[in-house]
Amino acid sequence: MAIREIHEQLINKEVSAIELASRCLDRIEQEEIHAFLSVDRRSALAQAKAVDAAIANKENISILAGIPCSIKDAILVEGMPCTAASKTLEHYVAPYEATCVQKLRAQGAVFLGKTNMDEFGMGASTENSAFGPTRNPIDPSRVPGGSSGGSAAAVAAQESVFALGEDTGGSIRLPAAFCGIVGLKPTYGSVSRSGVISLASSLDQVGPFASSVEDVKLIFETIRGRDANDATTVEYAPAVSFKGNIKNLRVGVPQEYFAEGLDPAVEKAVRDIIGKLEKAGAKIREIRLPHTKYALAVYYIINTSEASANLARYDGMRYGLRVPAKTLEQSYLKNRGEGLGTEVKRRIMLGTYALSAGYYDAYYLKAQKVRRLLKQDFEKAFESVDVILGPTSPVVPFKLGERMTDPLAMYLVDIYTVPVNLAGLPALSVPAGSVDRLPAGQAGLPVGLHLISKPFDEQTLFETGTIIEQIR
């Protein structure tokens, strides 16, 4: 059910918050998809009990009060483990709380536990977790997407009503697409990153997962806003949207998002939605984003460069895994060598190389210049359209292990999502149907539809996403 429906049942005493939390916790205990890295049953039930007491006392409660949720394990929840799915932080317990979590707690949301992810957010499949991969609830032989795959899988498997993830290059939208749910990557600076373990500081952004656009909107409106602890945040001032009338909606369809490499079945599902939008009265326009072909290269230079700087702190000296060694040099080598996974080491080395003397101008500086060109492509496109539409991923969920030995094949899964992070734009992934590639009698593999709008115009995404939910 939608959050609003659950809220009505709670205040009408048709169900209790403890019953809701218990159902989710029981499902988590029975799960085989490994969506969670840690669960705090005692704390969750205590939170739920407080909500039931408030209802019994006839107090007004928030629409999120008593709603079970899960949090990506890169976001700090005070008193709970926060590992970022890395051995180096295996025993780290958060001493304080992320701002986004504080805002949810103030509304009475019930925190069930922390969800699995690719180590430090580096991956597109949640196979890079030091504690084992998460499986897709639709087909457990396949990946749920990454890096926030645990959060998406928890919502898709009805183990939590909503979840928080973090998106650096598609880490919310890709898992949402692969698990058949809704995921929002907000405008950069609209949601505080205080209390979030950093991957690439100019790209990271916290956002919600849920089963409907309306629920995602509710969560976003709760966690957004300026935070004194994050200098990149701003007072949220919504941009002008098209105000819900589909006949006024101008949809841009980039040629570059329907090129070589796109699964024909995925293209068909997306084209079908475009056709339905046009039939309903939307104005469909083909547009160009000419620098898209450089986005992946630019992203992986900037991502790895910023990651190499951010992850320098995990050396075992102040916190993290510390392996006995005879010398300081051996200590550094062992702490990082044994504490960090293969993909993390790969990106640290790539980023260190890109930032090194003699290569900084050729790689990092040039990547930042092309990043500006990508942003200008979007700015020009939004002069004539309200929203840009395309596939979230060029492929459907792939098999576990299928791309682990080929990093480039894994990176290509993010080809449509990384330009949004480079430009700091908001984007939403909504279900666009499914592809029949499973045995007879099983559900199809989900396809995600990717919506992009102007900075701080999440409202257009929500309105367009709601229209798509209705016409689909």
Contents of the next structure:
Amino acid sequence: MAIREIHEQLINKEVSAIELASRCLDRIEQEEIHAFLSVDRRSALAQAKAVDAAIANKENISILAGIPCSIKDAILVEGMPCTAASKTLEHYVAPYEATCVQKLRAQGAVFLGKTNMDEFGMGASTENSAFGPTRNPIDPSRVPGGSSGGSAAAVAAQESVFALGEDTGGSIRLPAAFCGIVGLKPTYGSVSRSGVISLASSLDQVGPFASSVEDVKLIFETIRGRDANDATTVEYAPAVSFKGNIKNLRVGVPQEYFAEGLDPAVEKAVRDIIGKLEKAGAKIREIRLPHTKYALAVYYIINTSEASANLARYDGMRYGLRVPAKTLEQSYLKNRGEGLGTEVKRRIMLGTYALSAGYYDAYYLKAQKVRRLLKQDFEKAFESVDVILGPTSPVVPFKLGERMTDPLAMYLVDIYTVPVNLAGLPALSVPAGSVDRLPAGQAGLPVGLHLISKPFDEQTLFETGTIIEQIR
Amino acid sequence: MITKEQVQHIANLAHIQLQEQEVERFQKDFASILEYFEILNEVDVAGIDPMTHSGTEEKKGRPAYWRGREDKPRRETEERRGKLLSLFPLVKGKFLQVPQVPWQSGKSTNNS
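Please supply the corresponding structure for the form predicted together with its partner chain (the preceding block corresponds to the form predicted alone).
Shown next: the complete complex, the earlier chain at its head.
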């Protein structure tokens, strides 16, 4: 149900906030997909009770008041655990609150708990959680995507009305696609990163998951804006390139997003939508983004380099796992050796290598230069189109364990989403139908459609996404 | 081809103690990942400035959002201090306790 409808029901007293929260909490208790790492029933019910009291007092309540939500475990909710799904932060309790959470709390949203993820956001399947994987609610033998897999699964399984995730290279859009819901990666600098556990600071951005474009828009408009605690945030000024009539919508379809490695069934689902858009009057234009094939290499050099610096703080001194050792040096080695998971070690080491003497120019500096070329590809494309459209991922949700032995196979799942983070652009994943790959009688596996727009033009993503919801 | 010694060297730089089987695994993983990175050799980047941030507009080579701010200490509330102290793995009074810093000798420690 849409947030707007739930809100109507609340103010008409057809349902109470306590009932809404209890319904979600009961579902969480009974589920077997492991979407949550921690749940705070008492606090959630207390928040809901306060909303019910406000309604009883005939106070005007915000549209988000009493709406149950869940937060990725990399985002600080004061007083709740925040582990980033890492053993090293197993006992960490957030001493303050992330700005995006403060903004939701000010509107009366009800926080149910913290959702599972790949450790420190490193992964595309939520299998890299130190506390066990999350399963896809559509088919529990498959992954929900990652890294914000718990948030997406919680919304898809109706354990939460909406959720916050964090997207460094596709960590919101991929799980949204794999779980059949909507997810937004906002323009870099539009949502504060204060109180968010950093992975790669030039790529990270917080964004919402919900079951409709309308709800995602509502959450985005609540959490965005300049924040004194994050110097990279700006006053949000929309740069809308399209509004209203679909006949004015110019859709760019990059050749490079339909290349080798794309599952033909995913391609067909996306091409079907393109056909429907064209039939409805949109102008479809084939475009080129010639540096796309370099994006994944650029991304993994920059991601690992920034991660190696950001994660230096997990040394077990001020917080985190402290293993007894005689000297400081030995303590560092052991705390990090035992406290961090395999993929985290792999990335810290790759980044350390890329930044080390003798390799810096060949890897990090080169990647930064190609990153600019990737951004220029987009700038050129947006001279002639309003929105770029393609698949969110080349594959459908895969089986647990299928890609865990080969890190490159896991990295390739992100191939269409990483260029967006490198260029700082906003992008939305919306459901594009499904692929029959399950036994007869079961629902199909979802396919995500990826929409990319110019910086601060989320409005065009929402308008296009809403059109797709109507025609698909 | 990256050697086991190189893997161990990187692990030391990153302050991560590895088990023997991890050294082997990472040697194999890094070989294939670094080979994949070689695709960037194809790209001509002559005259291209490195892009160090995702600020979407630039002014004088800096992101448009760039604004300096005075870096001055501020006093935290007692409550906040208490919360931060409670996260320390080892505390002595109001202080964080850490292992001995010089690591050439293993003689005396006040921890472990």
